[in-house]
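One chain comes next, on its own, written out as structure tokens in the form predicted on its own.
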Amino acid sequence: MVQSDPALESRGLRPLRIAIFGFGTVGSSVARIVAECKPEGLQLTHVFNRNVARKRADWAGPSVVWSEDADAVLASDADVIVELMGGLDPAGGFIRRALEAGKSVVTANKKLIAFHGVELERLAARHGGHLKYGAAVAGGIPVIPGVEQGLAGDRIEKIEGILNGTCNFILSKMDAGAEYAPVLAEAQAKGYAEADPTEDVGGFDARAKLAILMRLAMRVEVDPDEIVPRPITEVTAVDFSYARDLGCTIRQVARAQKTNGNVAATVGPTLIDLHSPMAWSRGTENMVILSGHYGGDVVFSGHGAGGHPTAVAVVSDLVALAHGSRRVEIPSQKAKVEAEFDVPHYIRFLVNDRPGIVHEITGALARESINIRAIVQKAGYPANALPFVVTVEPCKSSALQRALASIRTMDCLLEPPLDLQMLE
């Protein structure tokens, strides 16, 4: 039974109904959140799980029913859903069921809001219910309800961010000293990485974020599978030694930018300066710069993954939702993304040393017109597995690519060249 507000009664309204649907990290925090907190107008009337015994917690209250059933969950008198999922199925699935049952839906599903949110949120208005994803990006930093309201009568040119707690705690260990593999490890034992770290080290689930903050503060709607990520798995210890040598640090950065109508996008591990505000970002953090036409860069900080940070976003959509809010309608245009900047490079070679390297280095880079800034090499490493590094001024992507597949053919590496964006 559904006890009421006196302070929503004497307005007169009732609490929010609320189905969370997954009690995992996320899910048990929001339950936690609105059991401790009691934000006015939400009631926790449901709770759907697989195995749902095994995940049941008294202290959520007495009258939170907890089922296994999610047709029912679906069919109950809850207003709204909170889907706390993830993936694209079955969670797609029960948003739409709950949007065409005229409900509202919060969720934290990054990835079925990158490739499916324009069309749910059209279902949503349709059937009177309303969509709200403020936990999507960069867990409990208001970075969305700020694009939505903060920067709506801006026109905003440029994202850049560290998107990916999970990346962020990895890279910053390692620019302590520690390694890829141990860290890993770690990151899995705190809850921070899946067993499978894919989504994250891969940089697909920086690219659906990335994409989201596309459609909502550049206003270009795009497929993110055209956004081609680079895994941060490519980064050893040597990149970091060089990087510090060059006053920079790597983090994992995704980028966006809009310039005369052409859409550049791109995720992957980018050199930082030091001084740049991303470069303070260490554990679990994520950062978010949007660059404004009018109003300059705005930054957006804070604590990007683990339960409680995103529970505290989802709470915050549902509280909005009890008191009368809805998203702020933002137009959008399909585009095609590209991945052509123009930015200065830093690349990393490991070759069996002999005569003639650098002279052939340097003159694929002529040949497309590349101009060297810098080319580093530390003592101490022996001839037949020596790393060296070139860095080049600011060119197209697609010249240095050309200018690397001739490289590449060159007998005394031992590897690919590996070729990181600088973030000046």
Given for the second form:
There are 2 protein chains.
Amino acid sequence: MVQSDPALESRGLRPLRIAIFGFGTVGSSVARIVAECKPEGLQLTHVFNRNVARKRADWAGPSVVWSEDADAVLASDADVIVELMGGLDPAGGFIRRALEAGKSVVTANKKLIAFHGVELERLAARHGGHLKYGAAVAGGIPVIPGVEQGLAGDRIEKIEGILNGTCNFILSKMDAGAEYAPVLAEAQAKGYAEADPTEDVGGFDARAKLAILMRLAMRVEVDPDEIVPRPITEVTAVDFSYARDLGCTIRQVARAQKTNGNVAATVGPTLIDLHSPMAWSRGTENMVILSGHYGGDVVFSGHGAGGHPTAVAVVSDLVALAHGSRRVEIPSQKAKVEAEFDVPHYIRFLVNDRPGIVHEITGALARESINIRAIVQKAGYPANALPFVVTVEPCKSSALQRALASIRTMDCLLEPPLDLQMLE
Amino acid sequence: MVQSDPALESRGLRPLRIAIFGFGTVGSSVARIVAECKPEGLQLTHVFNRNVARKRADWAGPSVVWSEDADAVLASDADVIVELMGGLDPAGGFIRRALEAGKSVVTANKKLIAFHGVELERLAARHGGHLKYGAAVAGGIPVIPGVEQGLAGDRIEKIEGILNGTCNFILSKMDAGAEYAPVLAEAQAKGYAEADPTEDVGGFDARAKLAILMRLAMRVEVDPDEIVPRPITEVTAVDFSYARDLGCTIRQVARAQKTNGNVAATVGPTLIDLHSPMAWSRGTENMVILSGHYGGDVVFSGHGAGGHPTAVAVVSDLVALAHGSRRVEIPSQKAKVEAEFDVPHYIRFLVNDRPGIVHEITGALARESINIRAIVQKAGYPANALPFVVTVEPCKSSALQRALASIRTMDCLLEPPLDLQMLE
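Alternate state requested, the form predicted in complex with a further copy of the same chain (shown: the form predicted on its own):
Then the entire complex follows, led off by the chain already shown.
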């Protein structure tokens, strides 16, 4: 039986009826917070999940309908669908149907919002419902509400983020000496990484989040596929060793920049200065730095993933809906990701040593007018598998790629050189 | 002439007419951002200031009425009063009259909101207007929107903040070797400190901001006067030297804690670990760490003061109002600040050396069951004016104060011992 909330009723409101789609870690955390904290104006009425019998939780309250019939829940009197299934299908279809029926939707689905957010927001507006997705970027860290409600008065020109906790966990462990394969296995055992880790380590997850932030903060609608991510699997122990000699560490960084309307965006392993805020984030933590034309840098950090932090963002969206708060929908414009960053780079070579190698490499860089910043070669490596590093002053990726295309033809290279952006 | 915004008119809305009260640094920054960025739905129509002739700025647009007649502006067709005069009077009176007339108010006035926020919010609700004060805490850092919109789903149990840029500037400079008086003079010359710096260095400004955060994040309404601030002027160069030996630095920290409904809150100079996030904030930067029962720690940092960052928060509030976004008003309860922190302390003595001093001090601490963590005495100080430090394991302030009352009677003390909380 659906119970009423006297405090709300006296104000002429009735509780929002909530249906959770997907009762995994985050879904059960949402139900747990609602059951424990009893936020004013929220009532969990339905849970949809496949094989729902094994999910049933008495603590969620006697009035919850547990169902494996999505159609029935979509046709019910629930006011809000909380979509926590992830992926484009069937989550997208359920969301569209809920919005078309005039319901509101709260979701943590970054992929769906990155690719279809604009369309879904229009659908919601057309049918009088609301679409909220505060949990889609950086989970428990209120970056999306902060941007929408607290930075709408600024003009955000730059975004830098550690947006994927799995990659940050793996790279911080590798920084401390671990190898990629066992750390990935540990992350999988702890539930930080999926059985197929491609979305995370390949950079696709961070790219979706970056595209969402670009729309909300920079007000540009980009096709996420235009941001080509670099996987963190390219980075090896030797790179952490050289990075440290350069006063840096390596993290997966998502960054975007808007200069005179030109948009640049990349995702991939990046050298960051050990004294920069980015290096503060440990383990699965996330961090976002937004640089505004008027307000300067604003840093957000905290737990970007996990059941409870993500559930906090979902419940906060629900509380905001229950209190009649609306999203601040700043118009955005379509844009192409076609500008280039002009940043310093780290290039690591692995060669079978012979005379003239540095001469040839520096020649190829000079032909593209790329200035060398440092050449670092540590002792202790064998001459027939010698890693060494060249860092270069800020240059366009296109110029660097032309130089690397020429360098790649050198007979002494045991593998293609690894080039990483450096964050300044 | 008031001009209309076609984009809004097509949606049946007209721009919000804005009257700025107080055209100083922040007020003119607000006008500047509105003039340059032309946020959809905002129109500056009035500026009130004493001797307004010297403030008149043509770039603000031809439709602005410049006035030194507050009554006339309050009686005008402005929809929103932006109060940037500060202080309780006459700002409070203007805000009350605006709200009673059904207008909305955006303010950066932390003192007024800390002491009268609840009453003013009720007044706004009664007359159908809105009261927003995103700029009142940490200026350009969206802590208030982040708490209201993104953390309402959590139960915030702890707040730690560097909330006063002036103190952070002074203490970071002292940490680098400067003396208090010349640094204060520099801060005053740069516009970071007032001619009378008491509000800032005495901790009253940070206390007001802490009280506001406690209401929004912990949902407790406290009388700011119950939080007795400690001034940063108690700290000397020798304390920075000893702090560094302990792996710490000193900053003005505002902290609050809610445990089983018991509320503790303090503001004052505090030892912070050099590896803690708090030590990241430099110069006039602010930082807030909120610890949630479900989501863990969330860190916000950036520029907490200055014309432009504060103006970003004000304009963001205006944009949110123009887009129909409402505050998420979570009910709060009245509470007394009467609980005590159970934290480690740093105690610095200045003595005319003689045998038995440490024995007597440790005896006084032992009688209150306070455990010593470390005793540090650096070489190089004269025996007749010898500073040394005792740090103690977590204890209640009341126990420590009893021990110190007994210690203060010792004949060898050249000044009362300085006790500072340590942040762990």
